[in-house]
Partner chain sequence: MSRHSEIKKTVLRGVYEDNAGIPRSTHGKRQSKFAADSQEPVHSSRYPGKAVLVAVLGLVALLGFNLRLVTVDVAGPAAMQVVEEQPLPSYRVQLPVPVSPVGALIPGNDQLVSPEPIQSLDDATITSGRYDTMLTRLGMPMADLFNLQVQTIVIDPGHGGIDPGATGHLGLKEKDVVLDIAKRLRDKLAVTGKYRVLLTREGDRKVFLKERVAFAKENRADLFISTHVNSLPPGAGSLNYVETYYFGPHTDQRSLELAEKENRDSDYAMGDFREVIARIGDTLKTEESKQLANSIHKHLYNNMKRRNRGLIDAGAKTGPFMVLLGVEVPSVLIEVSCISNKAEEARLSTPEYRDRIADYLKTGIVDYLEERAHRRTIEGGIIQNVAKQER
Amino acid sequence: MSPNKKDNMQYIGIDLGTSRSVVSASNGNRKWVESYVGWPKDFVAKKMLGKRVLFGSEALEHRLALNLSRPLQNGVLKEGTERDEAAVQELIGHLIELADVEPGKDICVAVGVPAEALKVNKIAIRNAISEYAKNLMVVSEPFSVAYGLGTLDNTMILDIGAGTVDFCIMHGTVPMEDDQRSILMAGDYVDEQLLKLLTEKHPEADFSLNMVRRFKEKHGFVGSSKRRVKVEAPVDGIFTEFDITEEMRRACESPMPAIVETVIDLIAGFDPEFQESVRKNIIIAGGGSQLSGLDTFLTEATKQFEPCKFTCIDDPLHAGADGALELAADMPEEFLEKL
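Just the structure block for this chain alone, the form predicted in complex with its partner chain, nothing else.
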């Protein structure tokens, strides 16, 4: 690739998440959108909405008039679901639009996807991106986070997303099958647990999944909390205040035993000489890392086994996309040319 070509390249990093998708571009643009894609159900809906396709919160808002897709529902594209594949393609196109690339520039895209999706849907995802970019690569989300943080050796990345919790041990190479694990007890699972607990305790109130998701994002915590969690929900049409502190704690802690067990198990299969280093370097990323008290809770929980040190990253929303952007920009020219 000649220097001119390199100069003419615009690099884009995308974090294609179950819940949110984020784009980070070399021109400084950083945007995010909720991972919903909706097509108007009929010509009436299309005329009313005035758009061929809607994304994110706008799609959610008009969901009754749309064929709505949340393409990576459980961290993977459902097998044979063309609608989800089409949704990924639309979403990628939308994110690239949001990056606002200067006309005439060639585009190089690196996309981080849930680890399980990389295993089972890599060709579908790559096809979806290839419509938009001259050069492209697809990697797992925890890997792109690790790359952005520069923690490529003797580190475990714990990426708590909506559809899956992805575990990935970095040991100086691209992670392989045995380095990675995924469990489905993630953000969506917590939401379902919270809704169930609240509906059981307050059958008179109308809680919805979207409502409890917002409660969790605002007040979610594990361990002890000094302040009470109070929210409002309608009872016979009248908004009423509820104290949901205990339900919130129980729901947020529900995936913790599985997380601890997987961390211990994954480290146990690592080279014994380096297990200690990995135990001291466990980084929590993804939206789930914003649960208050999470790093302390997990550090305490692993004390009964071999003590581990967990640290939450500062900017979980952008970390994946920023890492992917760095990866795209760092890729040597001779490699880039063939991707």
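May I ask for the structure of the form predicted on its own now, the form predicted in complex with its partner chain having been displayed?
What follows is just the one chain, with no partners and no other molecules.
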């Protein structure tokens, strides 16, 4: 790319997540939104809301008046209806709008997506971005995290999102399919388990999936907890306090056996001379990395197999988008897809 073309290029990194989507731009803008898109159900809703489409927390707040869509499900872009495809385009367009690109600038976008979405939805992502950008690169979220952190050799990235848990071993090159795994027992699965446990124990209370997701995000932990987890939920319209410490622990720990098994299995298939280096350098990213006690829990859980060392990153919200931004800016033009 010539210097003049580079000067006229705005670089954008997007982390397109099941629960939250984040944009990071070369002009310094970093924004995020919950991955919800909603359209007013009728003319009354449209008049009340005064908007053609709503996003994120605003869409959730007014969800009873909206046709609400969550474009990613189980880490894969939903397809099959015009509304699903429109939701993806609207969400990506909103993220690029949040980046506040200078008028007249060309846009180069790198998008980090769950590994499963990378396999099956690359065309859908390209179609959604084509009207906004001139160049595109689509990568797996754990790779974009690794690139942003500079941990590119003998490292495993364990990205715990809402729809999937993605695993990726970095060994100094762009990771291949054999270097990556995905499982579906992720944040949404924990929410469903927590809702089930609370409904069974307290059938008199009204718990919703959105409520328990907020409980988890505020109080989620694995292992032992130094404090009790107490929340409020309505019983016959009256908010009542419940101690949900044990249910929270059980729900949050429910994916851990599958995560440990996948970590050990993926490392076992790696070059034996470098396995020990990878075991000592496993980085936990994604929203699930914020579960209290997670790095210690997984370090202890793997001792019975091969000792591993897990570390949680400092900024799980922006890490994927920041890494994608670096990829967009660094990538030679011949490796970018022209739109």
